[in-house]
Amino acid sequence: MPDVILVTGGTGLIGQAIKHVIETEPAGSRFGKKEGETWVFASSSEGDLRDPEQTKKLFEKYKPTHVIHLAALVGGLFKNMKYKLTFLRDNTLINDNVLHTAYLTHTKKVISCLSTCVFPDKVAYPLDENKIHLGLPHESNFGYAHAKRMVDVANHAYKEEFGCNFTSAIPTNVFGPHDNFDLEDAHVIPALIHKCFLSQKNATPFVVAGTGKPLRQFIYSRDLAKLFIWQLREYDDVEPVILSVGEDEEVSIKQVADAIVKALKFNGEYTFDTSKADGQFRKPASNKKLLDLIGEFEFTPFEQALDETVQWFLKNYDTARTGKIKQ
């Protein structure tokens, strides 16, 4: 039987990465596709995974072997603070959906996509995959966190009582290109890549909420790629793995602003508003876990990475995710 890899929210950062490497990197390598794989990159349109019956006709039309499951409801800062209710139900229906389909349908493996914010908000640093259950996640997007939260406790669940190959990935802050630009709610790289080309396209201020100050670990979405094909093929516990850069690699909201401004070649006003939020200073993730399984891994460097998806924006600005405002 070939594998049938079905990636959900296929057509996100994430998932368009996965589909570039697969793409681009040689046949047969590590990284690159199998003989005999075929892969499946979802979106939205082809099924509502809220609903158990769509999710369903999903599988029946793809009967994957394998599923990297991507897909769920995200939002920037201020979206998870206002919307919680929806962020706790349509993720939890989700991945409740996806993950009983896979094991009604036989599915030999999979791996969904958690985040750092799963993580309690008060915990020892570095975080690392022993510490999700110790405490209640952050405020500011409890709705989130405790969804996916509770794909770590199904995934056990499901091992113990049926002996499925389930387990997760607990990506820290990805970038890329495709990612969600609508300054409504995008995450702080794209929301700060969009802006800023603004600011020069209308000779206006860049204006960067908050001080600057807080420092986040950013894996470029090329990278995180690979490691979620590394996860599908090498690695089979049901205990989450943290796939990011070292700690060594934080880098703080203003270097962020710095190497936006540097790779946009931007030269009006740039300044900081001190008024807005910070969210949480921050939240060092340790790769311990993951370097000593995978061996080898050369992470892309940040500026070049940064620069990659400022190049990417400016080539699709027409096409990419960037909400209502085209200015």
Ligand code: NAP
Contents of the next structure:
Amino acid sequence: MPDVILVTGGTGLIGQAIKHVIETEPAGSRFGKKEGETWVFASSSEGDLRDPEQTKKLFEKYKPTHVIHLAALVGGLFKNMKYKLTFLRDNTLINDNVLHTAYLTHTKKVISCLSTCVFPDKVAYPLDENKIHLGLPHESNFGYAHAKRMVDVANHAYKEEFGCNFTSAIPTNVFGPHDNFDLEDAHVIPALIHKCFLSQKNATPFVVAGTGKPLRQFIYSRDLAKLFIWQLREYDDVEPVILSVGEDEEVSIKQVADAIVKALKFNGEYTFDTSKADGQFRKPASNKKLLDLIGEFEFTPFEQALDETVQWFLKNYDTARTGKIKQ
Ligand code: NAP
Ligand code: GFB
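Switching from the form predicted alone: structure of the form predicted in complex with the ligand?
Every component of the complex follows; first up is the chain already shown.
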């Protein structure tokens, strides 16, 4: 029976990046489409995965042999701080429905998507896959973080009780085309690209939230997409894998804002609003396990990836997710 790969959350930032890679990489290549494979990129309009019945219908419709489970309530620091219970509950419902339906329908493999914000806030750095449960996550996103941690717990329980091949990936902060650029809900890179674009258009100051000092590792969505395809094809272990650039690639929020100002050729007023939260200061993750397993992998240089994202935003501004505020 040919493989059917269902990508839940297939219309989002990472889902669309996987679609791009599968459609553009040479067929049969390491990250390309294999003969006979069918790839399905599902949106929430095809089934609200918080609802067990709709989840069952989606699986009955596509009969997936493999699932890359990306669907989630997702957002940046400020949205997470505002909706902790909604992030906990919606993601717990989505994850439980997808894993249990995959079990009931004998799906061969599921890769779920966690995030480096699930790690404890106070633990020895760098973060690695063995430290997920060694303490409380940062208070700014504990709702989302605990819901995601439960996926790792469930994967181990499904394996021990039923022998399921359910595993997970732990990406760092992701950016790229098709991101959510909503000024309030977005992660830092799409939010600052949108803000800087509006400041240029309206000749208003470009204001970055916080001190600009926090540090982050950013992975380009199209690189991450290849790593998900690698994990689908070549990794069969219940233990999670951090999918990230190296620890030495940590950059400050100020460096990110500087790169966005350069990419948009903005020369107006540029300030920091230190009354806004910085969130977690840093969450440096080691990608040693990934590189030990995958061998050589070429990450797209940050400035090139940022440029491609800015060009995509400018070209697709009218159809991109820019939220309510359109000045
Ligand atoms: P995104 O762009 O916001 O896309 C979210 C996707 O999930 C969309 O396809 C959305 O469908 C779908 N979805 C949302 N609620 C749903 C529901 N109730 N039922 C069915 N589908 C639903 O998110 P992303 O940034 O690609 O994130 C994908 C995964 O990566 C998530 O699990 C997220 O937690 C994880 N992650 C993201 C980052 C990051 O920096 N972005 C970092 C680490 C981990 P519609 O298009 O129909 O709304
Ligand atoms: O990307 P971000 O929202 O997520 O914010 P986190 C990163 C940093 O950027 C914080 C600063 O230090 C913010 O203060 N920042 C500056 C901004 N200007 C802005 C802005 O306009 N918008 C935003 N959003 N940030 C999230 C978790 O944490 O990481 C999520 O809350 C998820 O659950 C995600 O895990 C990957 O890296 O702080």
